[in-house]
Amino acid sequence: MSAPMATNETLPARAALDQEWRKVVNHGLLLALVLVFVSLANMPVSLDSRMIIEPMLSMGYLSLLWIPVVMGFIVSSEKVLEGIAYHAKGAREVLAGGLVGLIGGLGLSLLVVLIDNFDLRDPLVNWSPALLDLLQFGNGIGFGVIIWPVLGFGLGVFGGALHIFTAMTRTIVGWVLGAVLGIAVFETVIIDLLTERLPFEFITDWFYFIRGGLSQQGAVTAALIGGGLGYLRVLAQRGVVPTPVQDYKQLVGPERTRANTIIIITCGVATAILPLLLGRITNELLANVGLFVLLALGLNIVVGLAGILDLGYVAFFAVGGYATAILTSPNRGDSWPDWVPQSHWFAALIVVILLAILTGLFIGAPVIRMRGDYLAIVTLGFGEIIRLLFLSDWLGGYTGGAQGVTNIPGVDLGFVEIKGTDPRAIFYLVAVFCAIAIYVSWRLEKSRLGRAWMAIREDESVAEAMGINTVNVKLMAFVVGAVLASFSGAIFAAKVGSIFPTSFIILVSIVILVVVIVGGMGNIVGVIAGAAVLIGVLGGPKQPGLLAEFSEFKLLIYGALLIFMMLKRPEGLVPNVRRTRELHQEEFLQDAWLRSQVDADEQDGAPSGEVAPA
């Protein structure tokens, strides 16, 4: 039996026809299935009105065209382990990508033929002439049947060819595509920023078409900007130009503290100034993102630090919203006695905090000794119980039942009243509470309690054996998470001006959990990034994002993104170092074993490229 390689050896590229044909066919059929599913989900038709490059490319066509590229890249990928020889990339990978794209394109051609000849709109509501016209590019059945295999083959070839590009070329191509798509997607924010308070209409006129989407010269300019940034990224990786991120990571002691202070001050100044330069729509979007950041910071303590899978987190959000509404609104339930006064928002906030603590103890105490799936299911049940209690006739005289609580006043600061009609003021209020939550989360993470939470997350049995009172520590996680969620509920009540049970469906808990997982569990910056990406771009359960056209597909995208992150990057977009080590412990141990084995071979005088026999 041959010994493992000590270093990666590059073998010659394999012949073009030396394919794993079953793998190619399986990936091609999977691609065809995905393309047909996306088409019948009505995504191309619904998104066709959102232009990326006018008049060449819409979001509808992009929803189909990117998939063959990714699948062509995947089928040509090969996992390279340390010390194992691998083949160089060549025509084989390009042909594999092309064949997968061809099979996927044939699947769409078959769909075109079927839609043209059969009427299946009874079971498939999106089986429509509009979809047929889009798949034919408006040029007839023959064109539609021919063009998709050709496009699929070409896009698959491009995906496979990415393997034979140099690292610099791949980086630049990625930045070019990312810049074009990013500038197109953030059209609303960019136009708001450059034209609301600043006299830069000429820039937006250059980049964007009058009816939306990048103009052709704007797309070229965006590509050039992306290419330049990609080239700078390559130079930074090679050490030619300085990299602020790497320089920051190397700082220690007082220098690191000074850098952190500068970053915090810069972020605070940007948070204070940016809303002044933006319009009403973008400030509303930022306020929604801030509310979910506040919610996610609380759930990050429960799930990210303590490792408690809480699927009923919306209950704490509901308690904060309803308590604020009942205490501040003159239109609360009829069963309240006259001696219960209508309170100021800040006075109500004190009661909200106390109720959140009690709710955290009430939900946490019965289930705290459970673990894993059992705990998740029970918290899910408690979340639904709280919502149904607010909806029930039993408490309807106090909570308004299905009618909810209306006419909720804003936050009166004396010199100004913060209401939902002023999204900029709401954003500033949310930003203040987010700053409090960030500071509390950071201090708790570094404290003895935070270390106890992380010990329980890693292994609860070992933590208990080491003397940690796991019951009390987990209850503290519930309580802190409940308080932070109640802050968000209190602001939400003042922002919206009315509270209904339908505002606190279980989907809210799931979306917040997705934000924490995608952003990076246990990492404050990751939670903020996750909320900005998901809520800012796609929107919340009932809140619109930058891509309002995706409103009916949000749950589909959330699910697909969650599956992808769990399989490929479970540590999240901005990973926590400790959490990354937990999730990739086996890989770290394998690499450590290989490195120590190589060192032992060198000491024993074994030739490079072989490991001395045991």
Contents of the next structure:
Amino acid sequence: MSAPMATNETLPARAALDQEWRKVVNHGLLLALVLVFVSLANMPVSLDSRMIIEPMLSMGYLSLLWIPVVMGFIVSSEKVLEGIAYHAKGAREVLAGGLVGLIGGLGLSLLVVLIDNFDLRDPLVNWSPALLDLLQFGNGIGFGVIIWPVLGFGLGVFGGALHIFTAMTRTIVGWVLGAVLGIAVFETVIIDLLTERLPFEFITDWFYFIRGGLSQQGAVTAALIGGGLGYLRVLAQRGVVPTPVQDYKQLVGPERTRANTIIIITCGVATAILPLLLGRITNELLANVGLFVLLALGLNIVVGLAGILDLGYVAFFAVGGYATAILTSPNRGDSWPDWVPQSHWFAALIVVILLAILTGLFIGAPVIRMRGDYLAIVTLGFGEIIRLLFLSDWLGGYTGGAQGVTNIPGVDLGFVEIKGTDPRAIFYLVAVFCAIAIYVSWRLEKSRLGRAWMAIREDESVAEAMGINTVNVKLMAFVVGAVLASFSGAIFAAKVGSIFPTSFIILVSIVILVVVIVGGMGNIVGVIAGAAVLIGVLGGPKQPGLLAEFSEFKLLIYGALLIFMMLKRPEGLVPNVRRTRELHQEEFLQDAWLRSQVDADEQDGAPSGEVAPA
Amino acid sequence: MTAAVRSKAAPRTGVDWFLTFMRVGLSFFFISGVIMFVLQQIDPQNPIAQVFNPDATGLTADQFEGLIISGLSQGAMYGLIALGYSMVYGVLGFINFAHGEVFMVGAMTGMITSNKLEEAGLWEDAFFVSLVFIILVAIVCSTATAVIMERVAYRPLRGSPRLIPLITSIGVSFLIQNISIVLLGPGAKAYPSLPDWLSQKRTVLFLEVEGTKLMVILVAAISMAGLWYLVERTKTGRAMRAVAEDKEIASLMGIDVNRTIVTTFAVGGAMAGVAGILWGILFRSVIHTTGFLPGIKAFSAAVVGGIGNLGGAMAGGLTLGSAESLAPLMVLEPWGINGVSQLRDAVAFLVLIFVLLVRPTGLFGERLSAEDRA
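Now show me the form predicted in complex with its partner chain; what you just gave was the form predicted on its own.
Below is the entire complex, every chain and molecule, led by the chain shown above.
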């Protein structure tokens, strides 16, 4: 065993050892629980058809195998505060990881034995022979019982060993795994991009197996590419190779503006060209992502900038969708008087905007003075009321009730008609509106109104004392968010051609909230990235994503992701600088205090690195 | 914070006028609906009653009685769930959005246990023993869910900005629902049928009550009495009240604040577990979304009764349950709205919005902890 942990020096040796053991056992039991849960959730079986590396690794096995690695890593990682030395890692950490993996594997062995001997299929629907067969790797029961502890130990050792690797090795290992997984997951998009219009079949033939999944030579190539990129990254960190991102961050003034312009133009051109190269399915995917980007940008203004948790956001989406449908479809409810015309999509859009503003004011005004938590539930109530009204017989003559509104025409631009059946055209339409939304969000964030929103988010009373009319400013956030959501609703109506109340359940609000939070509250790039990753890869509430096999589990993952982000990284993947500071105020203060202590000690001549934890 | 207080100091803005308009409009809507209903009951041919709804027939005494009883039995369940919201709010000052899911866990475990008991032939033969057994199992599971929830998701977030635990609790709610889907399957699951002697009608005083609903109300009343005893008469209850009043001072007085918070979650979870069983017995069907609407309605009940006020939570539950059961026929139908039973849930939300607009502290006053008063 290597040197004892810094924090344990004050403890008697026996107690320290007990503590370590308890940590290992706790993590091991947690791992066992997670593995059994994942198995009983049927993830291994239903994801087994999706191959990552043919014929060695399927996504089903991967759903089990990654967990021991992570747990083996976590068990010996520790929080290092500013000013405390990071203690050296050694064989002890590797062993701890291995033991954790061993306990987890024993949990799965137990499950194998239990499935073999008892039938609990009544409450647990996935307690099936298929699961047993998969857990035994198709061999006998004895193999299944023995293989999991061995596998768990091995993976746990790998997880623990990540601590003793040098930073360089760790980076490269990460990149290799990321590249293999990424190239496997984005299979549909890559094949579509390279073969639909471009003549690069030889690349995809090299990488992919015919029936899906990476071929073995493809996996090796992907690993090499990943390793190469990882090595470049290491060199960049050491300053050997120039890093564009670092250079960009150091730019100031007009140079930065110029760089921004170049980036924006590149992105715009890419957005314009990309759909031409892609096929139907991928364009459909992009159009769905675009719709959610639009929704998420709107919610980002409400939640991210103004700090109002609006859970009934889907109401505005519904208003936009229904208003467009009713104004453009010949097949709307029969109770409408004749003077409500059947109009063009753009004419309907004007009405949609007006209605969205009205709805925003109507829902916003009663809730604007409520406490944050009341506001959340009351807006949720409004969202539900609006859906129930659209569904009810009472308004059925206008909204079609459960049958909804069908036969919604596309958007006639004069020279071309954008129909829902042409995902490429729909994507261009969505992209235009996203561009508008991005511009509006960006300008608003820098405006007086945007600063007022952020002031309210930080402290409403102080903002009011500074002379901000909090009521009007918050209402503005509601209205702007409502209009953006109604755009999305209008495009959605034209895209799907028929809308029903079931498209506007509360789930949609929550999925948009997850997108905004995972991406990064208050950050436009973050929100777009969040929508692309979550909606594009996992899929929306009803829309399938790249991993169509995940559709049973995506909501489970969304829920877990929401909790995880709130606990570990509330600022999101692409954080907004100011929001991060607000959310981690205490840590910033603590760090500052510790730093001042270290400085003081250094002046006293004491060696740094031995400051007691706060 | 209410508009009524604020308007004395500041000039009335457009929003204030709009709110006043909404208050007056909603009150008018409710009151005149009820007046029309009463007139209709007196004489179905009354011209005022026929203004909006010419072919209304009114309700018979039996129908009315039935609506009130079912309203009260549902209200009793809402009240039990609302206690959990109210207690957690009193202690931590945040709304545990996932509390409805604790209730769903209770209903689900009840479904599993009672079906197993029925397979063993115990359900019909020894109904009361089985009932007590499934209630105990549900209490254990719901309490465990609530305690784990607190430990994993909420304790690390104590002291973070208000929005953060709220969003986390939405995530927890979402996660538990989906865990139920992946483990138990997405379809609705049935409770075994109840023995005949229980579900038949019987006369209590002058009312004819279905045995099941009577039992629901009785069990809810017993649980409520137990809770009242715990909170008002025991040392644990005193600790809970002290922590709700002021966490720091309470800890200075030697109260283990963390433990008290866990106890609060556990007690709230136990109440939700009981409510889950009652739900299962009353409706005999449970699905992963079972917790969502009753949860939101129970929250509304807690607000209607004054959040943080335990008696208020129960009273709010009964009020909301009856309102939800009666208002569609008493208020909406006289206005000529058809298909009113579809709008039951909308009524519950409307009551919540109305109460928050007119009397944000709830009908029976709010017991605020120190942090909120500041």
